[in-house]
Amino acid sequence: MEKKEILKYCIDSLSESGVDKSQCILNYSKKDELNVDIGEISLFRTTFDTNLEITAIHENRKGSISINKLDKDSIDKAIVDLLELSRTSEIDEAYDISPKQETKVFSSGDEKPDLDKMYSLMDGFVVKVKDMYPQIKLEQAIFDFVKTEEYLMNSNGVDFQSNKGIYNFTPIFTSKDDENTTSFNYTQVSLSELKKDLLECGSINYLLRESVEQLKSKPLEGKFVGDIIITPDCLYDFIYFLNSINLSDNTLISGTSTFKDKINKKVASPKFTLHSNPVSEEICNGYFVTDDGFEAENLTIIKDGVLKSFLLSQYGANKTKLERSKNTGGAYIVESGDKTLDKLIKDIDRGIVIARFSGGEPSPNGDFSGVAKNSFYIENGEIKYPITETMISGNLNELLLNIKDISKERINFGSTVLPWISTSGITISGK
């Protein structure tokens, strides 16, 4: 069967079995991947992945099943298993599928990878890193091109197709000299086109330079409440935590979100504006369709410190009686501020620049603690020295309210566009 015929077959089969509503998502992907291990190009491979997810809702009971074999016998067996799942699940009137929308085909990125260019850029990256940063040890670097075709259909007549081609580059590295070795660091950048050297993409050059500087790291003495500057790489973690404990289905349905009654109320500094823009021209690695079958739209979550939207799916919206989000999050863009990064640093009496956070998810009230890695100590407006792993703790909600400044500079990672953010009231615990 052709790709759309597979989805239509599933939906028709479920309808004939008496199911009230159904949705099917078929995803094909091809990955061409080039690897560096221990500073040398070591591997090129091509992999394929196929996944069919079928969902059925009957008498307010829901079942879902995923398979990676698309022959008729495998699909028929999956449908039988799915019907049993849907008959035995808990009743929940919030289960639903998306309504009929205009049939669309979405496309972005290249159809095929430029493999010669990929190899040339990877080879050039390895050579330049060795030349510019001889202390850097490239533990691994992965450069891939992923071509994805996704088809979504449901029994209400929704019919979407998304085609996306995207390059992704992920270097993982440490620095080493005769005496010291740094903590590892990494980053990832997504690209729609191969127009510039990999060293110039995202935050890669920043992090390599800082990794070498961190060979002279030393312990931070004492415990104090101070400021932190969160780098673009690290900022994503805190936005992820914000979504997880305050904006998502689970916490809003359970009522544990501290933001549950704060739509159109202040939740952050007026300097902070956060968007989720999966179809923005600034984002090359976004998405066109939500998992629950809606065309994705750009969305402002927080504007000038005021909460404008949660990130609720259709199910979450039905459960909470709140408005469904226009998308499912990600593709985050934080608007830039009016001060340079250098000025953010000069305005800090005592604190740290945190480049990587290692810690668990915050508690429901926003309290968090963890280790600041690949970080630097600031005193009297100057970066004094890189520090070894240092504990930090605070409250995520207070962190947002205490934002002092946001940098003019931003890093476009392809999947996010993020600045440096300075905030206060963080407990920093040295030795």
Second form
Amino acid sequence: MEKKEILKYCIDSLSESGVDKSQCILNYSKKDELNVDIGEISLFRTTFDTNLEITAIHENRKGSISINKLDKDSIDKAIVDLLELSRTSEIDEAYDISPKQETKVFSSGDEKPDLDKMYSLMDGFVVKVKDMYPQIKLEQAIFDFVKTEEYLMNSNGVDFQSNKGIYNFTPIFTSKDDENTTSFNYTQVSLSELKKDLLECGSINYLLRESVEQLKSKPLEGKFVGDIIITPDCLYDFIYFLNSINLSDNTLISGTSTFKDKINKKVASPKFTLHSNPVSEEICNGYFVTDDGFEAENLTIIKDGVLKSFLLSQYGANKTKLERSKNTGGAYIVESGDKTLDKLIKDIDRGIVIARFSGGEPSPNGDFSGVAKNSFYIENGEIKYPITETMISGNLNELLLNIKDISKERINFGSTVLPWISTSGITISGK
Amino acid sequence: MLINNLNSYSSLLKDYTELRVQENRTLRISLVKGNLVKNTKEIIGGVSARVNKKGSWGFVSIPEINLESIKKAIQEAGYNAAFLNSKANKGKERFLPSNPTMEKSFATHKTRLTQKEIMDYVKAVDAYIMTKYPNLINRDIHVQCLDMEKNLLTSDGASLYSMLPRSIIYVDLTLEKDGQPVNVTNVFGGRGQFEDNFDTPDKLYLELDKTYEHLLKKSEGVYADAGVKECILDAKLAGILAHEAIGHTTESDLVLGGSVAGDYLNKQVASSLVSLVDFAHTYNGELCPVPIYIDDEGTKSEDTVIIKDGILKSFMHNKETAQHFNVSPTGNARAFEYFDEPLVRMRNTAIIPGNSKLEDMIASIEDGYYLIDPSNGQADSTSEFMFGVTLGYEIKNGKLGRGIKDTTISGVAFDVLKTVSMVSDDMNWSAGGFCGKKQLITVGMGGPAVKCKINIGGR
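What would you give as the form predicted together with the partner chain, now that the form predicted alone is on the page?
Starting with the chain above, the whole complex follows.
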């Protein structure tokens, strides 16, 4: 069987077994990956994979199974296992599949990687880093091209196909001289095509330069409540936490979300607007179809500080009687502000620039604490020195409300577009 | 189905080659406030080959498992290695040969439970919590069972068949205090299939009652006073201290990547009370949570003594880093899925117990904290680690005081371990977490309670 025939076979087999509703997702992928280890290109890894995920709902009982074998025997066995999973499941009227939508084929990116170009860019990156930043130890760098072909069909007649090719680059590095070692740092950028040097992509050059500066880090003394500037790399972590504790299915179904009654109410500074735009032209590494079978659309989560949408799947929406979101998150874009990063720094009496947050996931009420890695101390509007052994703690909800300014500058990581954000009321403690 | 013996493919392995056939089978069940939000099975398997040509690695994985896919994986992994070698010939020598052989299965000998029986178990636990503690605003129960079954053959003749299962139940309880949610999590299970770890639901009830008692105290809790404090890290926390604070910095690939541990070999890095070992499979005559007998490069796994009486003694190695440091590989090369290449990973990392009693350790602190349950953690090339603490108490004048809210502790490991002044005589192993380093992997973490000075986050 080939591609759509497999999906039709699964849906027909489940229907013949008396299942009320079913959905199948079939994904073919090939990844070509070059790895730098300890400053040398060391590994060329190619992975072929398939994944068939089948979901069945029968008499309001649901189960799902995933396999990566596509022969008839494996599929038939998976269907038998799936029927047992769904029959022994709990009854829940909120289980459903997406309604029929217009059949579509979506495409983005290259069909095949240019391996010689990838090698040449990776090699060029290693050489340039050694030349420009001799103190940098390139612990690892991963440069891959992933080609995916995904089909989603369900028993309501939904029929989507997504074809996507994307390059991803992730360098991990530290700086070392005769006396000092810095914290490691890393970033990731996604690219639809190979047009420029890897050093110039995303925040890479910026972070490498800062890493070398961090060889002069020293512990921060004492404890104070001050301001922080969150860098674009670090801001992603805080948006992830926001989703996890306030916006997603589980937190709203359980009722632990502190945003549960806040739709159309103020949850952040009026300067803060957050979108999830998987099909935006700004985002090259987005997605076209949600896991629950809907065509993905762009949405605004927070507009001028007011909560406009959760990130609820069809099940989450049915369960909470709230509106299903137009997508299920990711592809975050924070709108830029009207001040430069320099001005954000100048406006701070005492605080830090935090470039990497190493901490636990916040409590359900938003309390967080963690180590400020790769960060710099600010006093009287100036960056004074890089710091080590410094912890920050605060509350995520208060952090959003206390946002002072957002930078004009933003970094496009391919999967997100994020600025620098300054906020206040954070406890900063050193030795 | 896995192929039970790969030896018939040995003639295909010309260059240095590892051929692996693997299947990971996962069952996940999640009940959120009694709602079944996840009920899934995943069966992911395939074949992979990794080839080394003069220092350049090629790797290919294919989901089908048959003669054709095995031939293709070996051939194309060779092409990939040749592609890199054509760009830059590193001229490295072939690894010294080793050819241990082992078959090891930890599959249950009991009759396998049906899906319905497992579901009934989970529902019984949920019903107990709901009935006994009606004031909770939420209860989460997550079941995760993972069976990792693999076959390995190397060009040196090493071979392995292993079936390593793990089954875990995570329970999270939440109540509301002053309009704010407060939660506590407990983890049950470890090595073994569901039938070996979970007999009847009532066996969990005593621990669940204790978890609820902790939750009540935590809901009345206060923020920790931020700063460097004298703390007792409970045995449950010592394992993550061993893993995050020291373990990662002594993985040889991270040493080569600039980890500060590279500067400290054979130097005093901790109090003489501290000894730390990454155990291959057995501690004190008992099986560890993640027993590894032969690693995914075909090396016989040996215990790695990392710190002995406060002195940094050695690092964890794969074949390539062992060649670099001119030492023997330690059997720490592990891969998670069939499509993952082996990396230097920990197995069962533990601080060795001392002679003190936990109650004496608590009594010895005038103003500090007793920290019990960890959440996630992270290491650093500087050895500055952190991990979340989800359950802890104040210590005032040698006695436990109020509970504390969630916090994070951190410190420079090689400084913190020098402040260790007492080590308890008990040992606690945990096996519920995953370690992330390009890939996930299951690890065991263990240790006794430790008294030290550490930076605690708070207000």
